[in-house]
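A lone chain, given as structure tokens: the form predicted alone.
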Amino acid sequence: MLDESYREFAEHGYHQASINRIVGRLDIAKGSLFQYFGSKEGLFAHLFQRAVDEIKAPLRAIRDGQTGEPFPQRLKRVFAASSAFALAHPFLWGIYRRMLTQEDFPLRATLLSQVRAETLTFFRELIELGQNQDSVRADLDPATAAFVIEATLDRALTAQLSPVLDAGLGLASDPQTRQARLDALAEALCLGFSVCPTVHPAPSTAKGDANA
């Protein structure tokens, strides 16, 4: 029932999704579905919360396990786990993308605020853990870093399912290439883009220097 419901919302969006189509494919009475969820909105809210709970489990395991693991390696594993989840649940990812683009999606503000808050909290805690391990700069603002990581990951997960949005990076390519590009994105976030300024030695003032 849940799998068919995911498929229906992903393919048709909320407003065009049909409970009749869902129960028709399952060959069950409509009342059976409403008995559990009360309404189409109740069904959708349940699906969304179930999906959030499913993705949180492997990410928590990465954050809380192997406490001595350096931040860069931990972030690569988060990217890999998130990628695998999105690829394994295409209907779920389709629902999420529709919700982002359709402002009249029911519960849109509530559900997106929830998932954003939980995601940003997760990455902020991951940054703070890295700072405690001395594998992340102590002067880095965790909230700002969490925003940048979340935005990068969200864009990468969208690109891996769309060659057009991938724009040649390789995320929508074969698994080996995709993993290499995800690792490269994680490394870029860890390293940053600026070259630290070099401290040049003071000009020589040795005796006999004409400019001394």
Second form
2 protein chains.
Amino acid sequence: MLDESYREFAEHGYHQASINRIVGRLDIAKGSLFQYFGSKEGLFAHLFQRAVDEIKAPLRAIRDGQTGEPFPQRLKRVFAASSAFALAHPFLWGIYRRMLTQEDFPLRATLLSQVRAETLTFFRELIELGQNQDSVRADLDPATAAFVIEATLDRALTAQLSPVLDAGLGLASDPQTRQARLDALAEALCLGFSVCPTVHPAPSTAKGDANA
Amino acid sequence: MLDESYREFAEHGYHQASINRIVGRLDIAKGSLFQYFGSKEGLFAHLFQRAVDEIKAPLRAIRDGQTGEPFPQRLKRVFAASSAFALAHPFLWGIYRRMLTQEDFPLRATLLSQVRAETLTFFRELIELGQNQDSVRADLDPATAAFVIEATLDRALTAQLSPVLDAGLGLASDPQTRQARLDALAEALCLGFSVCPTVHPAPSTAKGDANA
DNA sequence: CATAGGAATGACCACCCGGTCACTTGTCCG
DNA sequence: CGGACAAGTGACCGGGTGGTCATTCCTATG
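Switch from the form predicted alone to the form predicted together with the DNA and print that structure.
So here's everything in the complex, that chain up top.
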């Protein structure tokens, strides 16, 4: 029952989701569903809370494991894990994405600010940890950098589930390509965050005045 | 008539938009509207095409003006101009944002891929131009960087119109703060793109092995 | 077995939707 | 003025919506 409702909301958003379709697929009476959840909004609220609880564990696992690694490696791991999570829970991800843009999504303000605050804090802590390890430059504002990272990751996850948005980058294609593209994004971000000289050979001319 | 329909779609998205409300506000008969546009989808397609045409001019003006400036300045100008445009056309921006996440938005694939391709090309060209000027490091992949920039800008524009998403960054508050935050975002991006030594003094300790 | 009480049911409600079309109205020309 | 023809109208249609509630069914207990 929860699974089927979850799928309906994720596939159609809130307003386009149909209680009739849900009970039709489940082959139960409409009255039963309303007896449990009271209203469409009640059903949705219940589902969302469950989903939020479900997403917390993997996020924490990423943050608390392998704390010794330098920042770029950790960021890549975060990107990879998030990508895997979004692919494994496309419906949940779809709901979240919809809520971001749909002003009249019920409970939007409450639910969103809760999730967003947690996400940005997660990245800010990751960055500050990197700064303490000297793998992130100290003059970088953690909040600003967290914003950029979150925006990039969000777009990447959206792109990998929606070929229209991929725009030739390859996130929506096979796993190997996706992995490579995600790593490239993480690296491009790290370029700006790292204490200056990046490991890459910088193959072209040496026009820059102080490279390596 | 067009203005009122535009507003309706932007405020409610496609499916939640109501023809009845539009004709009600305009105080005209429903039949008239259908005589002109044939269907709801026809009306929307017409509106969208008009909006796309409208957006092209300012974008081109940004790209083709001040070509001599170094990349970071140009990027800041692009951010500022885009921010102003989104604030001036919140409805249009709302439609675009909705279309990004709503799978069943009619004509989504056609319209979106058209817009996205143009946007990403715009940024790629901006970066390549920066590389030719030596104000962007040569080993940066233009497509990847364009992706990151576009993602960040998109999130920033969303945040400035939706306080819930601002997450304490200050994009949704007064113009001065917003301007400063946009500049900070652009700078954070440029850190990674610039040929290495950034102008900023890097105030803290000199633990990094080769800073400045 | 009888029965009490909660759980399940689905016909039904009022409402709203996009879309139609027979009809009225307005306009312009001979 | 009269007629032709386009423009404008709004009652109406079939269908879908979230939600209700009198009724039936099931089960658990005495």
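Positions refer to the first chain, counted from 1. Predicted model only: the values in this text are computed from it and were never measured. Under this definition, the rigid core comprises the largest set of C-alpha atoms superposing within 1.5 Å between the forms.
- The two forms, fitted on the rigid core, differ between these two forms by less than 2 Å at the CA of T152.
- In a rigid-core overlay of the protein, E69 has its C-alpha displaced by under 2 Å between these two forms.
- CA movement of S18 between these two forms equals 4.3 Å, with the two forms superposed on the rigid core.
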